[in-house]
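In the block that follows, a single chain appears as structure tokens, in the form predicted alone.
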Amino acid sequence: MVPAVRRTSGSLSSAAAEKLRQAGVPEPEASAEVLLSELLGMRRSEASLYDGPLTDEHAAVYGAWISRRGSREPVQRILGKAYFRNLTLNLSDSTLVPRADTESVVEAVLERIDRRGFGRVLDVGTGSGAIAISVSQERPSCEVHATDLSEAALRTARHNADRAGAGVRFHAADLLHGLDKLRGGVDLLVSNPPYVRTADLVGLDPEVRAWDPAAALDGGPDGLAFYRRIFREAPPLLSRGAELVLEVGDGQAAEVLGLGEAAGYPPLGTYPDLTGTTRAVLLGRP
């Protein structure tokens, strides 16, 4: 009798990474290891060293996940959740996958809150709630509000806030319309608006193009349509001395600051992400 081949986490992960590499998936080892760690309920470093038994069920689930990843479905979509700072966020078809780049935007917001003593924060276009919930959780003395046009996205964000025990106040709004209750009371406005040029959508990675909602990506012909709207619509909501922290795409910082300055918002600075790329701009109230 031929002895059964012992199935190990290492052999599964290595075979999966090779399959993903052949499918053209970027960073195949990372995807294979993250999915394995989620399957086993372990940290990624622990899963790679796990020497315990792996069942047929484990292998079947893992194989299905790897096949989906090989079709360029993002790991976060496969798992239905994303990790962001201290949060585990549920996702839906109406929400972007929150990126690590946006964690730097949260850092910028927290720095301004600590420096200026801001009490009321408004997150415009909240999606899964990543920014608003992080701010509420990490600066509980702040009153945090968040908007989104999508009711489905707001349901997801509310669920995430409830799970995190964050007291964010959510509003259905087309950007800044219909927020009369906040008139003159917003100390800090933060947003990660759609900023991809319409013509560039087709060239995005499949993980983004096929899986993130187009409405959360498309920033118009030059990628700047939503910044113009924010600059136009924000003044009635802002308190004296208020500030804006806006996430920007690669190479957009100077253009966004220029648009803001032309609209009367004095530029106050920029913030980098972990790679050193400018990821957010800071502007003052007009």
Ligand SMILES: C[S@@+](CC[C@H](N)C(=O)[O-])C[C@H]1O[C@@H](n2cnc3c(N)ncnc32)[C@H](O)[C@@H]1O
The other form holds:
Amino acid sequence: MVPAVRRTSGSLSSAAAEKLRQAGVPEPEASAEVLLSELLGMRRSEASLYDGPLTDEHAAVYGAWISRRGSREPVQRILGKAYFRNLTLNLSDSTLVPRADTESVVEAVLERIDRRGFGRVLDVGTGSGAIAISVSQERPSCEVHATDLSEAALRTARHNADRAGAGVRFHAADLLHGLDKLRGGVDLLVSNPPYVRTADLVGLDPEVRAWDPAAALDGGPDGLAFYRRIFREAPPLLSRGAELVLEVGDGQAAEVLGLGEAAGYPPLGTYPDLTGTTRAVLLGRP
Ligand SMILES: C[S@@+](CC[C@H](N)C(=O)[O-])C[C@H]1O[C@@H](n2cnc3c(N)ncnc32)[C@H](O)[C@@H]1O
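Got the form predicted alone; could you also share the form predicted in complex with the named molecule?
Below is the entire complex, every chain and molecule, led by the chain shown above.
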């Protein structure tokens, strides 16, 4: 088999990165290195320098992966998995690729659990299960529940939880409907809801627009539809003294806190992500 990525000078991944650069892929070195490291089972730093031979089979697979990346398929979709905190999560067409930004939302949740001694957490719109499984794994004394509207996403999340040995309880639900068993018992509601304005969907990067499910992105005309619904539907589920940690899109924090306050939820704070952008808001119970 003829290798699709030929090395001219430097390492194999730098030759592949050059192809990706020419195709207009952002951060081409990162993609080329991560894909090679996954293929060869090496650290990324080793893969970035690797100029050794590839078997025909590896060369063919790497060439095919680089070509898919060149067509703007995300690395995580090519590999079928994503790394999130301590977890390796399987993905499907129905799950969002969990973002590094959301790891800081988990940090916020853990901080509130530790500070308030919360026992029962509900993750609304769990997707691959990233938030719920992390919380369950990192705070095993908590009872963690998670919902999604998508049965297919829940199948992937259940698989991910089983693999991580996390005892998350999953529920198929339209947001907070039908969760009567949790009535009055949720201490911490966390959600990374769809928050992109509908009109902005077409302008998203191809990696997101073509590969993440629209149902995981579309937050309605102003991007805030799910926050309004959460504020409307949450009260019967919340315990006395409960809190909400909600991921927000860039520039949405003040609006979401304002909506919450108007609905009776006291604004308690915000949390930054790794870039310093406000990524989550904290509200009390109405
Ligand atoms: C932005 S994604 C977040 C996924 C995951 N929590 C994460 O952070 O990676 C939003 C999730 O909400 C789910 N969702 C959309 N509409 C929903 C609804 N009406 N009820 C429950 N979940 C919904 C989507 O299927 C998707 O999994």
